[in-house]
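Next up: just one chain, as structure tokens, the form predicted alone.
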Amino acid sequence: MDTYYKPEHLPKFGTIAEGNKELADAFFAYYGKVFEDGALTAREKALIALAVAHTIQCPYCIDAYTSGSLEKGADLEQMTEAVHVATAIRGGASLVHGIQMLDKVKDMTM
């Protein structure tokens, strides 16, 4: 069965500046510097774009930041800790919308 996510894409990422390489260039210098050492480890950056690779449900992001932090030295209780840490926020952002919901409610039936 074909799918639109192809695990084969992911290491051809850098063929996409064939289309336009100054602003392939351009963002892969970005991409680069941003994870790099700073006031954050490269290994905790790993484990946030392992939690936003969850929340965005980008397959892709998952199996690169899965890879990524185990070079960098996460393990598997940090890495579920990190899936757990994104998937409370976004249930937490679902619910908080609950509230329109409940103010709805209570205007159409007070």
Given for the second form:
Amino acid sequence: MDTYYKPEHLPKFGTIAEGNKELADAFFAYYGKVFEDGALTAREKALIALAVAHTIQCPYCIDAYTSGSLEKGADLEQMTEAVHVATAIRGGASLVHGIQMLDKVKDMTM
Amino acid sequence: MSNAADDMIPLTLAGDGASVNIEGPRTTTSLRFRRSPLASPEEQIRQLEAVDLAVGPTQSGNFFADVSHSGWPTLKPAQLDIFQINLGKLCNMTCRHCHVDSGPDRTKENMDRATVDACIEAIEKSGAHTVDLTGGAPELNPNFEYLVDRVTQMGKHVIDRCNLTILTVRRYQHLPAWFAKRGVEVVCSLPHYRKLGTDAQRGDGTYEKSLKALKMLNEVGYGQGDPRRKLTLVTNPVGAFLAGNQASLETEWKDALKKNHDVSFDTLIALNNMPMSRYLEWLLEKGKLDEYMHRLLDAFNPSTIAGLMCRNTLSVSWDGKMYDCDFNQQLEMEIDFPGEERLHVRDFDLDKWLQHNIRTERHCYGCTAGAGSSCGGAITE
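Alongside the form predicted alone that was just displayed, please also present the structure of the form predicted in complex with its partner chain.
What follows is the whole complex; the chain from before opens it.
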């Protein structure tokens, strides 16, 4: 293995069934169902997936949901806003822990 | 946004109906204007054939072989529903994806009155219920209003494939009310309900002008559910991907255009881009032709074959030649009637049309991909 990430793995995602078809079938059926139009539209779900992809920093998911968001009718401005939502939550998640630090500092210092 | 120059087309009509110096949103120029090799159909077909396509039902990359393999040993017309006329290549716009290679420089290819009259006679013989007018900007043909009047009087449903921006030009601003009076369906190109994608594909300023035109159409009763004032929008991908789910997009588009601009419409149709002409040029420039052809082949859907537009549509060019669709027309793939005869529209014969074999090349994979794609939108839901 010369590298951990390979673009050609994405279209081969389905071959994960080689090790356990039943679990793969169950996963892909569930996965497909999740992304159907529901109370949220397929476009909204693709944008959520795009934001999550950036949070978990999964290059396969970023590839898939950049195409997916475009195909579902989102444009670059909407997609960029979705990525900023992920960024804000990620940054906020660090920063809000600062309150723990603040409490501890107050506890330990004069 | 608008200034006096925007509203004026300095239109010089020549005797043959050609016009020059048309101002409008521009994002490129025509292949022919640039003397690009891709202006020739042979070069376009050569580029498509050069792609290594060992995928799809027969893994041959041969469209007809894949159709045959899917249970269609022959590909023939079903019945003639739609008589489509391409009135000419002249357009005020030069959109990046245009399969016609239209533009303001295409002044020579414009249907004359004699050919228009031959079409009207052929329409009578054809039994088609719908007359579908396209171009270029069909409104720029000086015989446009004459043709619409004649065929609406014959009781035919008439579709005007409109680029929207032309309706904002002073000389054509009467058309929305004129269409409403005659019950003409207006089918308008708008790649996206937001500005970014629309202007990228069709030229800066297109979005604002398109909204202005849509409001003009709404004001005369279009887009409110009245079948005699039907307003249809056409979206096609702004890039190397396939059209999204038409029904899903329609709901979002309706909500967004209503909320953001107080604009309403009746139906959204979602088309795939055909790998030909200026879209083919864009794919080649981006190095994405191979990827796009594989995307089309991976999405090959046999259930679209029965509803392919070539099975219910006749396409006639500005010079009266006959084709299976507007794409074949631009690739100069004329219909071979029985006995390998090529006929002018003045010699149209329904029986011969019903018997002929539809001509296909690799661009046809655009119509069978995903939910399918035709001038009427998705083929299967």
